[in-house]
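In structure tokens, one chain follows: the form predicted alone.
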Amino acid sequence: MSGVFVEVESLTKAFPITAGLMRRKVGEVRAVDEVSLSIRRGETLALVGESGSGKTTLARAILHVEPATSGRVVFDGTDLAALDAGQLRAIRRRLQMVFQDPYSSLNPRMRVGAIIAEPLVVHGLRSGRAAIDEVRRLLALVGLPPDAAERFPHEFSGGQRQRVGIARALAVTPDFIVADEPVSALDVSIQAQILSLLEELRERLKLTYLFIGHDLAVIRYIATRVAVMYLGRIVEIADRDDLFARPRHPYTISLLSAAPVPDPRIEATRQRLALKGEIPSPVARPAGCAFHPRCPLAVDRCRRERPDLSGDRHAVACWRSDEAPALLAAASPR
């Protein structure tokens, strides 16, 4: 693992709110709000947060599927926003995505072999017999038999379909893969198989992952570093072990305290921080720190001023981050 591979600088993605016959803009939804982060070559950066926090929108903006409103994404030294359509098409071979739903992400009218071969043909990498041979190699790589190429997606289980999705992503030999909650729709036993496959492929093919998830047990298994997202912004980012052992943002502490521990003796003595209310609407974003309406440690400064992400190896956006662990431990009921 060496060097920064993907650099995201002040990335913002806003969707306009329109009204009337003329579709006049009356506001906007900032799904991603000035996010900056870096992903090192060969690592798995996990992105966690509640539904609606902007994780998938951020991933799509990084891949330039949804062009950013402002900010930039630098991939292996290349600013994606500065590329024309032809240059962007060429670099897309190196940027791929594995989708959350293994059922809707595959065309039900195409055979699996054609689904996997499609990117090969589109990018002019293989055709004819060479494409067929490559499809068989990819199927073997993800643990599927060669005759799977002749079957339709509905003939496979959810885990097998996700293997097909992974094979399709690998077809163009990418360097960087966004995995958008790739195991959330699968049974627990199948989740373990897919996670092991992703980890094996990362090591064998020297891949870099952005892994989106909400299951902290999954995140703890696969992540190298973890970024916690709340209402369109990164509120904490650190190495996996450091974040799980020493969370510093109240939101991160609440997420970790809500995750069950499979030991009844430990579970009975754990402290919990139960948040009140729902995540605010990005249309009516709170002033100051966006988390302050739900934060048990909020003070007047939190309501007035928005904290920036600060720190080197363990960065956090909270005015009371140094005090948070001790204060929350004392305040949380057993």
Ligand SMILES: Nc1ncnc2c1ncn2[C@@H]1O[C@H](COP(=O)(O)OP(=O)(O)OP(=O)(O)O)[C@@H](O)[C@H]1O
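Please read these numbers as outputs of a predicted model, since none were measured by experiment. Residue numbers count along the first chain shown, from 1. Whichever C-alpha set is largest while still superposing within 1.5 Å between the two forms counts as the rigid core. Compared with the form predicted together with the named molecule:
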Second form
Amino acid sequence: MSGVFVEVESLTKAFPITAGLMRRKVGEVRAVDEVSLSIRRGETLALVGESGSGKTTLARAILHVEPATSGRVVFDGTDLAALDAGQLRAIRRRLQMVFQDPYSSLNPRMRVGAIIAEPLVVHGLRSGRAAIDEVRRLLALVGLPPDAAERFPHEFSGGQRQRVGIARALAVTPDFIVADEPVSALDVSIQAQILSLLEELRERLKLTYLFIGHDLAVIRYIATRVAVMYLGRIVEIADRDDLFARPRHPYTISLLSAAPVPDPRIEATRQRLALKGEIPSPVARPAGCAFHPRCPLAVDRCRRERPDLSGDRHAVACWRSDEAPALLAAASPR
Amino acid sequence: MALLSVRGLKTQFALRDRTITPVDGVDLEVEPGETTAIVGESGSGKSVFALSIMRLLPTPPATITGGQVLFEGRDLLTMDERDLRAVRGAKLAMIFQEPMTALNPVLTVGRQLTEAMERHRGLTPRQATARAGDLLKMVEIPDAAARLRAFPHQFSGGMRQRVMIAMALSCEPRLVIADEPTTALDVTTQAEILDLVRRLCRDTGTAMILITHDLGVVARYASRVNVMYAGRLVEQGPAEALYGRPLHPYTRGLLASVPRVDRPLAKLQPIKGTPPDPAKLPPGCAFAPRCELAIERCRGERPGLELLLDNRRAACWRATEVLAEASP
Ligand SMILES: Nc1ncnc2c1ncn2[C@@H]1O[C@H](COP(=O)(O)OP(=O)(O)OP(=O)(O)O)[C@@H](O)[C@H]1O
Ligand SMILES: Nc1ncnc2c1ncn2[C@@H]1O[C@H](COP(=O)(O)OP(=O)(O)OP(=O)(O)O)[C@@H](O)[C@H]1O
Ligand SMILES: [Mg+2]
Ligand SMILES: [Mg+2]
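Any chance you could show the form predicted together with the named molecule after that form predicted alone?
Next comes the full complex, this chain leading.
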């Protein structure tokens, strides 16, 4: 159970900004900015943050789908950058991704059986009869009937399509799965089904998850540890219970206070911690702490000096985190 | 008198190979100044309901085949186009999920705001421009006066939503229908915008129908709740009572499906199965195939929305038993 499984060291991903006909480079966006974290075997690390904070870019850089600009990813003891194409392909089998949009991530012209079998064939794991048997086993694993193999994606509901996407990811017996907003597009009743399935599979197949989401209630349910991202950097990371009970970054507190609770009696007594302004574009990252223009606690130092993550099991990047409990108390139900 | 009184509203779509009834006999009342929510899953008919009230659905394929929509006592369904347009611009407004469906991409934001006010409130261009600047300030757009000359695409998603809200509220309508107004936005932006809409509606005494699939949003902003399933309302009541003791098994199921940040972690209890295909609705209660309490009667006979408690209705043959079992 314990032991570091994926080690991410100072990972940066910058996209060039180009202008004019010649696509001249005029600057760059640091979508992910020196992120370090480690994921332990068997845990579910959740990444939470607003749109554009760099969650998907970080996930893709970790999986080496798109190589990082700098930094390192060590997967189960192997530095991915040191591998040649063949070795990378072999290790890729163990790293799979489940996407937000079950509609666009499945080929509409392929039958579900063929969609699930494809990675088996590509990785040369099974073919013919054995592949068909394996597809049937996978369908059962994700709670779909055997005849689903003969049908096309459009014949399924969103939740069922998400099950197909999960079956496909599991086909090659991965041990690490990145799920990028896997339930965000689903209805609540269906969302609960998929969350329960992911949880059950993690236990049964001893999987490790990186789970990307923006719904804090969902994250609290599925995660064992949580990392909060803001403008390409991790601003707080802690064990799930600790983060929800004792958030130490003002941004985390504002996210928590913005999340509505399905209980009118509680909502009637809640105070929301309002933020100033909108999330800035990473192109125009504010100096010092990038959160300072919106932060209710910001002081001069925050405008000048960038805080790094500090702390061991509960790390936070904030000069003012000592003030967090008071801020939290002000935003909590009275 | 209720501000809006919808009675037996029924809307059908004639599709190529079949006819569906996405809204099938809905009754709903909205009192002046109150916020009532319609909550339901994707495809349950929330948007078709809203667009039917506004008479914004294209015919064909849509036809309103039954019911009344009494707004301040007058039936919108039988009103002629001219009167309807006057009501729609001035007294009844809509906020959409995607602001670009309401905003004209080739007109400046200022022009779009002033146009409605000149038409419906008889303001001079000068008065309208001054008021438009105030409106943008009211929806908290920085540098409002200068932003009047900008085009919609020059705003971020959240800012565009604010512009649309300014437009919808510019003539101080009596009722605004907000169809998933913040679903595409981040939680912090969502909270800011809904807080803003709530404040503005309170200031002007505007009533709101808030359409959403988010039970948390309903709990925070609505005083009454209508739960929709497969084109019908299955439960209706004051928010606190309904959340405290849901009467319909579907409402109970929904509440047991959402994880919460404020409670000890419990296993989720998902509702089994999926919502029905609107072209193949079962003969009895549409929820029966997914319902753990379903009995023979539920599969054969469709329950109507019945008053079961003070102010509370549910469409369920088993609701009285649920009630008896839940009370101490
Ligand atoms: N291929 C690319 N070229 C240029 N910029 C990019 C590219 N991909 C992402 N970005 C930028 O990087 C930043 C982070 O994007 P990313 O998609 O990782 O955010 P996210 O946290 O996943 O957001 P969401 O919640 O909307 O999915 C954004 O500002 C985005 O515009
Ligand atoms: N223009 C149309 N043509 C055909 N069918 C339609 C049309 N608009 C809606 N429907 C159907 O009517 C039913 C109700 O749709 P509606 O858009 O009202 O659902 P909703 O509750 O608003 O869902 P969501 O939460 O996804 O917005 C669905 O089955 C939908 O497929
Ligand atoms: Mg993303
Ligand atoms: Mg809708």
